[in-house]
Amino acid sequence: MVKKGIALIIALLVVFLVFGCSKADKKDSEQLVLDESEGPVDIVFWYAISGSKGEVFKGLVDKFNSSQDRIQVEGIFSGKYAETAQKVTAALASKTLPNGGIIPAGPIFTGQYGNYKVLDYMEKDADFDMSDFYDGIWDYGKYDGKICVIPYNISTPVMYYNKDLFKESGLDPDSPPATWDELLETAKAITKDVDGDGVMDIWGYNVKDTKWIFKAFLMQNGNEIIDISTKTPLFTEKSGIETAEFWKKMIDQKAMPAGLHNIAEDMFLGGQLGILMASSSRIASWMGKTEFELAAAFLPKGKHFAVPIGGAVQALFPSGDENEDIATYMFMKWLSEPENLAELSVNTGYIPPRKAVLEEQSVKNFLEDSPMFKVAFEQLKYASSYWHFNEMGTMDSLIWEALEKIEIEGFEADAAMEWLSNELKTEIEANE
């Protein structure tokens, strides 16, 4: 695929757009003209990327602005994911949306409102290769099965483990568990009451984001979470109950502590936990900084390997000014160029959503120097997502409560899944 760099933006005064989903499948063309009669087009672009990673994104905004004089982007940090979601919700109500942004759960704020404008542009754009994006990642950008945003800073959960604790437990530090059964037995072998007071001092396994990991287990066991066409929860299917039973078994057999997920990361970094499942974005923060030998591996498989996609997406919010919308799309397209995605990836650890990025020399060097990142990149072939729907935020909260019922309140797996399904059904029906 021919690289397009910054010079492409300068050349895009008139863009010929052609219908279709790939370069080889385009229909009748039409002209899209960026009107420069009043000078540069100014757009406002929010981004929910914080800390040092946010500085990297800000640097990309500055790079785009200095590369040409047709479009000027005002990048505004909108807070972390939860705060940004609240701001976008308020802006929708008050009609004060920015032109676009890096937004969590973007399809909820675009497709749900009938906003598929970025798809219209992409399908007409002969230079935007939609087929270069991973299919599973496109699913993360859909509402009711239709693409409404562009995936951007992507992450997946990976399995981190403490090689030192593996060695101390008589386990092979170069052979992490690859199946659910192996995960259970490995975690049990690591769990120890060091001082004999009846309280476990070292645990074998824990998770930071219970909702995300439980959904990963569901997917690994062949459960699709929800029938999106009817909005029917699928937790009470055999595959869902089996998943909850395995979760309960991890608790009952002292492989995972009950109700301590909020301190899972502290336990792991403190050397009190053998295995932690958490976001791939942690690799950049932890690599070379732990007091033990850190390693990462694929999530162990159930019936098959599967990992859920997380992160944020690029959303375009139509402003009523076609010129601003065109300018916003041009900036989003520039951010999606392989060399610019590569710059984001090697400096933040986010997983690039398109295949061509892996051919960038900077990424090849990065993976050579940072082999743990290969796990997150290679695991992408098993990544997927269910389509967004309005009650998915409520669903995540209910999953957390259902797992708490299993871990703390002693619910059986089938009862907890039935409670979860009924509560989610009630929420969905209330919104219809």
The other form holds:
Amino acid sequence: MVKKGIALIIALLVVFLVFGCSKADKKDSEQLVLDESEGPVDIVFWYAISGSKGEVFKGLVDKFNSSQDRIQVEGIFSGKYAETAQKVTAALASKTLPNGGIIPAGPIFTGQYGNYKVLDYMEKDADFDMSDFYDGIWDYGKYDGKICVIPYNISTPVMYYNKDLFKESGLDPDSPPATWDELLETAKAITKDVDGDGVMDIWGYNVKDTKWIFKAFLMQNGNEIIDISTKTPLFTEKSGIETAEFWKKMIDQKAMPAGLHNIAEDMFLGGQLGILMASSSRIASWMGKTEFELAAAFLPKGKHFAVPIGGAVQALFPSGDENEDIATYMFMKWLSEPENLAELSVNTGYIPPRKAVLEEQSVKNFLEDSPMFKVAFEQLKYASSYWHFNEMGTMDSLIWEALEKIEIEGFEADAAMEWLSNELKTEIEANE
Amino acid sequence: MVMIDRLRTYKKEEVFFSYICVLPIIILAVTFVIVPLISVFWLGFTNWDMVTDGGNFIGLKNYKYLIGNEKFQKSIINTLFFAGVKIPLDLVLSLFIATLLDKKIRGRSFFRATFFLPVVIPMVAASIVWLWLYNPMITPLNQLLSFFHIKPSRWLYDPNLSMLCIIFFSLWKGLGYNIVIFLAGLQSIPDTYIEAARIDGASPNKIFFKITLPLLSPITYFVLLMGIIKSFNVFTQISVMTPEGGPLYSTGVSVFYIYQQAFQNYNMGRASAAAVILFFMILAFTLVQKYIGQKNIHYQ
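Could you drop in the structure for the form predicted together with the partner chain? We only have the form predicted alone so far.
After this comes the whole thing, all chains and molecules, with the earlier chain placed first.
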């Protein structure tokens, strides 16, 4: 009896093995073929790119539609990042998702509920050259260590500076600060109280997108922010505390105003700020429009150069209809082709996620004409990212609070990082 | 009695037809108000993250978290502070201005329109303009102060001032609405009462406090009730003017906290629990008010 049972199990195993293998073999040889028997496939694709940049994307959709007659894409503007995130979440709950979209990066949209379909397709598709993308870029598209989206319109933080204020403060406008110490000294030299009322009227340095920039500093100091495999925050490591100490020093020595990050952009455009760190996506809207001479440079280096990645990603939402999913993938693949990415980059200033784009003639000419973009594009080689995880939004708001504790409440750097680390641990445990 | 008699005389078809007529609005109310309302109570006991189906039942964990959470406590205190400062000021100011605008003064309709104007402006647009006014670096407000040799202030970026800045803005924005309601109330008071009092030799002050104010009590009650509900639900100006809840969370009110938990941190369960607590707070205030109102409201 027992023998019979074992034999049965072995037989079953063999069947499974054979079946499994044949399935795997099939997977390798399987081609992504679109069934065109029922005419062109219609798909709906959202995009979270607004204004004139959105028009550029819309133009790409039209170009795709007119370039072939097998797939018809309906591009729908879904609002800015925050709005799109809410819409996708709502659509996810009500099961009314589009076929795909350019959506803000985040944990909730794909990997978190087990959607890695785009990775399946990319692996099956021999034409898709995944190695041409920067490594840091793929990390930006991962959830739980696995790629779940294709990064698309990328930006990184850039250091903008006001050349006129540099000159007024006796600094060389052509050599922006390249290290943390230089940043501190330069900013201190620019900060001034013009009318003598005890309140500074011109500040040396400030940041917009504060949480993002703080993460940039952490990375530059060799801190990895979070150990993603065990979900352990790393803020209290020596490198993390040192970073917070530097941040505090910028405040204490009047290089950066305390608690005024929300008006950093206004201050900079109003000529009241020497150096601003903000997203590279601002270049296109500011270039040639500021009342002072504007320039951009790499973020200064700590132990080494480093920047975090931001921007939106291409997501595929499985529709239950294989044909529609393949059509969506084909459109996403088309969007990722160097030629089309070049068109997006040149017209919007978004940083291309893959190297081949830089070889396109249009991009070469573009970078020749606008050196500020060159800074942003070249800086991408120092970019890295952590994988997406569920509490990444919570972590960002806690970073903001920890920095407020340093800037407004006068917390010591180690106490603030301790607080941040403990709060984040509590939040992560609460969700487990 | 009249009402009941009339109901009896309705034919069955008529009753049926009237139900058909109100059916669309009932469906809308059930779908968009009743069902969400009930599901919030249920979701408060789960850890739903808006992605997985429904989430798991976790009992009172969300409530325990909220009660022990410093930020949530702060949001409740901020809400009470907002309501406690804004509502009395709102009542007194709008009644005062309405009384003035009720008098036959020159340019009355101009002033009425001026005071009502802010109500018509969309909240977000108005908030953006005031965000600029409150900017401590380029603000016209600080320039004005420096004219009087007052030290410039940090307004929204000062943890002690930020909430007062929001309250001042909200007063400006909402005053016109209450003025219009009080004006309507004032005009509904028959002149005969006031004339009779005047002939009996009552002073203008006495007329106001002994006749006008008691006769206005239903209106005052309405304004107060709406004021409390609106104050507890304040959100838009907070989110536009202080996107992180202000310096040291000094302007983070309850609804803002709920929004952050739900749409930034994706803790829908926790947000629902917070919403339930807010619901019971508003309910309690309304009941207390109803009790006081029954004793003090005079319907002529």
